[in-house]
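This document starts with one chain, in the form predicted on its own, laid out as structure tokens.
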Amino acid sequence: MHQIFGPGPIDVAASPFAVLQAQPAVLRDGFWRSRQQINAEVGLTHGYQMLEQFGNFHDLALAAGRIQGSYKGPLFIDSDLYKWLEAVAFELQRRPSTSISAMADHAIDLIVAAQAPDGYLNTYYQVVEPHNRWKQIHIGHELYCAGHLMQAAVAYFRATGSHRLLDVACRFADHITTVFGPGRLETCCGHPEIETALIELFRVTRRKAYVDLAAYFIDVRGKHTLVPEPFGSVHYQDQTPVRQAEAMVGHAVRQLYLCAGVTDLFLETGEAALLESQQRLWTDMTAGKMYLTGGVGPRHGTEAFGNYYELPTDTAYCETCAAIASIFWNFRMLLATADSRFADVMETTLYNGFLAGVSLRHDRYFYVNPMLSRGGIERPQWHGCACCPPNVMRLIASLHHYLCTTSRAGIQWHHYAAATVQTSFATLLLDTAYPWRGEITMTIAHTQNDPWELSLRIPAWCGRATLAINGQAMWLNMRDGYAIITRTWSPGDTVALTLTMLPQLMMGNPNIESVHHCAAITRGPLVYCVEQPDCEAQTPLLDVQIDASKPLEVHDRPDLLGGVTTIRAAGVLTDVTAWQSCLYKPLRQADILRSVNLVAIPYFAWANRGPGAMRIWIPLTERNP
């Protein structure tokens, strides 16, 4: 019998307006199971060492009065430890570990000791600027850090049953309710995050004051209560009330965390205007502001959304945290609507925009994820602003909570991985080599006697899917992007879903200037790139074009990058010798030097063999349309 997990990051079991309920699965083997294992075996310990090296534990000890010395790190450094602790909690929920528990105990001991008598907890403002509590709300990150503490506390309680960290979070939340609100400090945080954290804390404690405070923070946003300097009101999403918002603007992570909080509030209140606003924003993002990888936020400096079709390749920012925030938001929208388009964006972002943010070894991390590199880019072990590494850790550690849901009608499978899920309807075993193969087999191990509905997502990338039950071919009965099967099931029944997984060349909207007359290779949920180590000798990657008239070939490479499927394409190397010391000249047809073979690898695996050049979008040869 497989372990049955408790609730994950989002528990809407008591939310009256959730169409779907998150249902934890047990990953058995395959792509995501191996990622969870290496995250546990390498990533979490590496994170602990980096937190120690960069001063997180030191700062807590300072705030607790246990040591003397100087503060280390930025004012929002506490949030990095809280995200790491949330990852630890979900790993302990998945698989108890004495060594990981010891690391968590050390962190929690310091957190408990550092909390002020009135419930306040922020090491920077306790140690460095104790007289400026809540006075720099637009840039101080106090509520942002508080939100991550609450999420860590909820996760740790759900994983272990211990109230120790949850009590800290509740004391801090109670303190915050005395500071903010009508007639008190009437504003919100410059970095949204606490909104969804307060709602999740409410879901655990059922203390209405927490969801009321989250609603207040959402309602006050857009009333220009934040000091606009240094970036302007748009940067903080303080320019328009959330119910009137029409566009994704400002700092991408802040915008997406706010969207997650607004969707959570809808799930608790059912207010239609909240969901309608999120649907408008989702359309705005996916119609003109999202990269092929699911990455968002093209602008350096402000880490922000840009204008429609402002999607440069080499200067793409695409912060890893923005990809994670997008996944969080899309999953909440999926719970609220049961619409597969949200799962489609989740999948694209998971395998590409998110997963590129961590090395195959899980000990190096990207903050920025470009679509093109001229070389020299490597993942560092950590960052001075280390928001991304522990964010990666907490998503991977909790990923089994995002695969499957239930409704009153039955079970919905959104993301395919070899896994087991136990529900009130049935116990299901899913076997697949996804994302390398499109064959998915599901076995009904146990089931109730009454009929129930099984929904299997047919991804948007899939041009053809086939379905068989107990070996007998069936018509696909489609609804909202899902193949629906309603029947009385028996133990031993099998469902075979085949998603035709052909490599294809993708083109961008003609208004995306950076990819004009270029193509990108995709297969299934994966976006591919060409990397310098796979180029033929003396072939400069940036001088290569792709011949779209030739077929793409699929090759399994178990010896490469931990085992990947590569795509081979025909290309040409253009003669650029005539451009030596020349920046512009009259138009003429480019000379072709010679034919070359291109080998494309999954984008998530780039930069694991050194800092060579890389590109997703490859110029088409001049004879291509």
Given for the second form:
Protein chains: 2
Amino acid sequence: MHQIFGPGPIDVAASPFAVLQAQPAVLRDGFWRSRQQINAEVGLTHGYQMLEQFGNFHDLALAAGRIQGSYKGPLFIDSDLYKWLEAVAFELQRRPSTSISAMADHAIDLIVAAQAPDGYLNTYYQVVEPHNRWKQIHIGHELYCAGHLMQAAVAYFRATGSHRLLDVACRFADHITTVFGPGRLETCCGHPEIETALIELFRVTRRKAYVDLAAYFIDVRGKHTLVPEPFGSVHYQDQTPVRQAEAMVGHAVRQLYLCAGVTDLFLETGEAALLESQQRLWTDMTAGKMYLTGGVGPRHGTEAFGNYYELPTDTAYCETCAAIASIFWNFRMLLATADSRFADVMETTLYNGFLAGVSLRHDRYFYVNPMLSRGGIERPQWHGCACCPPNVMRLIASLHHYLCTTSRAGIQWHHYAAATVQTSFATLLLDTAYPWRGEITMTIAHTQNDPWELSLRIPAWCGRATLAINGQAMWLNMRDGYAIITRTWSPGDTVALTLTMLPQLMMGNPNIESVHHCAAITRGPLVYCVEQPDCEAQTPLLDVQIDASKPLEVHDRPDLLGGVTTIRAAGVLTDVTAWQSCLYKPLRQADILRSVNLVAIPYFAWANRGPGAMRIWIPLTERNP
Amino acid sequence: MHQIFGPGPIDVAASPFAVLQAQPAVLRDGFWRSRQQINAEVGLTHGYQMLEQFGNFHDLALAAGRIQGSYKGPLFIDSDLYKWLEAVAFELQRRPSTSISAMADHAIDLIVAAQAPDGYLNTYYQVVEPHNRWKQIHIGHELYCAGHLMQAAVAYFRATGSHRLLDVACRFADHITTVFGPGRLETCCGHPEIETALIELFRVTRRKAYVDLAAYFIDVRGKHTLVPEPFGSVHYQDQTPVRQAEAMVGHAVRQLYLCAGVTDLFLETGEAALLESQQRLWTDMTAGKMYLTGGVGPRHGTEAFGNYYELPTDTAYCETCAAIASIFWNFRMLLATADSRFADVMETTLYNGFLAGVSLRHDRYFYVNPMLSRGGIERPQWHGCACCPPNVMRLIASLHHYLCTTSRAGIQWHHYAAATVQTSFATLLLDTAYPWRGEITMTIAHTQNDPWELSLRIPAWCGRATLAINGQAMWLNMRDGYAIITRTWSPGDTVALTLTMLPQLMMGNPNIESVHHCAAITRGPLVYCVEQPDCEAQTPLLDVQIDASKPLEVHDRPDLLGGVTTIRAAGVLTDVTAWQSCLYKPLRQADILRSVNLVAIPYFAWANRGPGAMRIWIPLTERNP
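Can you return the structure of this protein in the form predicted in complex with a further copy of the same chain rather than the form predicted on its own?
Once more the chain from above appears, this time first in line as the rest of the complex follows.
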């Protein structure tokens, strides 16, 4: 078991208005631990190679004056490297590695060298358009890149204790405080991100100027200080003051990063209007604008939230970064409220909308995550706009920070995984095969003598949960979605929680036209899909229907896709030959050709066996249910 | 009966490769005649007032140097005035009017005065950016506006015999020939339109340089001569050479205007590769990219064609101009091939996707035509980008030109309306209450003594048609979708065609996710919808289902919406209270609250009684059909 040097992605130990405090755990084995391993062994090195290939190091060397040549990539390219470096820092915190340290050192050397004497740091504006520094705030991404630098610096400091990158970030942050604010440049970034980063930098440095600047950037939003061209104020999150916001709108990642920053500001200031605005927005998102997978932002082109119920399956955009941003925001809301609803959305998004963004080998990444593919879709190795891959890396590398929290009352377990958590008053070991099994066992390794409260989240998907302490069945004492056990614990005490994990057929709100009279298979936190490789020969996936009157069968398949549990359903293959080149014709019942077995796999595992068709939502047979 | 001065929107009398020749008719009464009347009495005057209010005359006066001030409106604003003037010309041809003539004279005076000495004419580039003349071809719309000027000039010349506007158009066209072409400016317009206009100008003037220039503009397309920013080559129709095109892509109006121009070029040159490309594109559009209403171009933002089966109902864009452009193109394809498939798409689009674009009073216009409204949608009086309203006006005012054609063999009737057509060898009177009734009676008023062929289109929607000549039933002799009668006619002969017009429930291709397990009501050429004002109190339209096992009832309602035939269907109201703020939940059958009567009205008549909800596609009850 490795030493955790410091708090994780959010250090709210000192945040006066956090109800819960983030509490890093150590993953021992199981689902997420194996993902962290492959992220370290394959993902981070792949990321380094891609950054090399796409010009990230080259651009830093240009800015540092070490080489001459042409700038490569888009103007926000620095942020990709910073996110990768943040992932590297979390991995070094989790498990020191000389080869990963060497990659980090190379990057940090270049960053230090590239920083301008006044603290400014942005390779694009240093190399290509020095005369336009801070002049294209709505599209320039300078503060956005600065935010990612700060987050990487905080993570690297917490992982290693080294001040080297933190000093770069603070010099840049200090420079930014001289440029922006009342009486200076009175505006904010066209892409939110620096707000949450500045508050995290404050949590490490305790320099109040940083949280003040974050507050300024949040307050100035919605006052139309940004040029609205070419995409409009809504795109840049400049259409409405934050405290008056009623709806999730515009570019999904921008909206959600802003929400994370606003919630962070609430955690520091306790201003009720901030939290209330976030509760309104969360209700708006979850009541009408979220996919079954937790994915958000249906619109291509603008990468934006749509109208209520605008949730098409095949043209779903659902950027991987938007899923990640939603997880960041929901975790902060959880810390602010201790309400399991936020952990439920985190979980759905983690296992589905987020995790589909990376291949099982962690060397290929989706930017767009549709609910239906007619074939031809595969994850690329990298992207011209490469925001998603290193964003996946940093979330995977830091996942052990999101599992549980502490409060004055005790320990709260939100996401189940085989892990150990060590707090000031107790050490707890958790064993489980989640998400494949609903059985969870906790053992108290050490504990103080005074009583404390153990809170266990009962996920919203779970219809029936049972609890036993030292083998004796217990009444579930529920509060805000958690089973609460308060007692004087003894070393060796065991808690057995069983979440009944049956496969289910889900339906969508009748207003979601894309899923009308369709069903989706889920089990526990996992959304399932059917994919062409599991279909019998001669069974075109797009022409099958599911028979909801027949039972769903669960099968463990250690041989398949790195080991998954599949679900078998009964279906029929319909005859669509009459539809060849025909869009509309008089109504009649579909001709059924034959019965078929449908084998559903977890959605996150799709597109690992070639570009075959895939669908989450399967039309119901006519006479169902 | 008024004199038709000259041929209509397409004069293919001299087009060597037209199988059919456009043959103007005179509408006597009925559905379209009443629309032409109100277009003349309300629409054109409303248009004049709006052009005045939005700055069209002001900008011309600026360009003419008659006034000083600021330019108003977008850079393509001239085209709105030209389209309105074209409508005015068609109306003057249909029925002379001193008040309408006076409006036309005012506009033409200003146009003549605004034209530059070298023939150039574009108020935006004359007034605002004279240094950028012809320098922003991809977004400047100069050739697009020129094309609409030419079409207005041709129509005005044909209507009145006056050369005044035609001379302006020819001077401008002559100037353009000195600017564009091999060795000169080698590119085309970012918005196709001038191609079809130049060929029409050629048909009036017989100046071969015009058709050569149109051919040049068509040949240069797809060679990447246009700046692709900011919307990409596909948007500007510059991604693929015309003869290699395989799919309808990009901005729908641009794609369809280009198709009209390419088909016009085929009609003049007979080049097989041109017609073949258009047949491929037409198949692509109708097999996967067209709404039941004939509407096309689903995507907001880019106003573009989507993927196959990307046909959402609520976010359907379906610009009114795209429907009009599709009608223009399909008519040209009909002339080139004599194949009724093109007339079928024309008819569907005319009565539905197009006609919904204008209010019953002709004083309000839709730009966007969705298939489902959750409420809140009404036609505005005019638009900041006002392409659609005057486009509606010119199509309505010229509709009598699209009903029938002639060939060496005889007369072809494509669209049924009470009308008279007078050709060189016969005069024919047609009586019908179409589209409300399928009974059509033709009387031969005059005829030559030699036999000739009467071709009557049997629409694709019609399952059973019967024919009688002078009261005697006849066998239907079909060819390419037409019933053909060849005989020696005598004055007083009557032909009775009966198209059985039953209400039908239609279904969509299973790949169209938005209409899965839904039905749409149609009758004859009309697509129906249900609209909130016809629902019983306390029946939210979005929560009803249709019971396909019950019969559909037809009711004539002269009192409703200017006189329509409604269709009554049996439905149920489902209980959706459990869906409040809920997006997904375990599958179960919908709770039925009670039976309801559904009253469907023609889609074209929706949104004339306030902004209530509307839907074309209605979910089927669970146990259907």
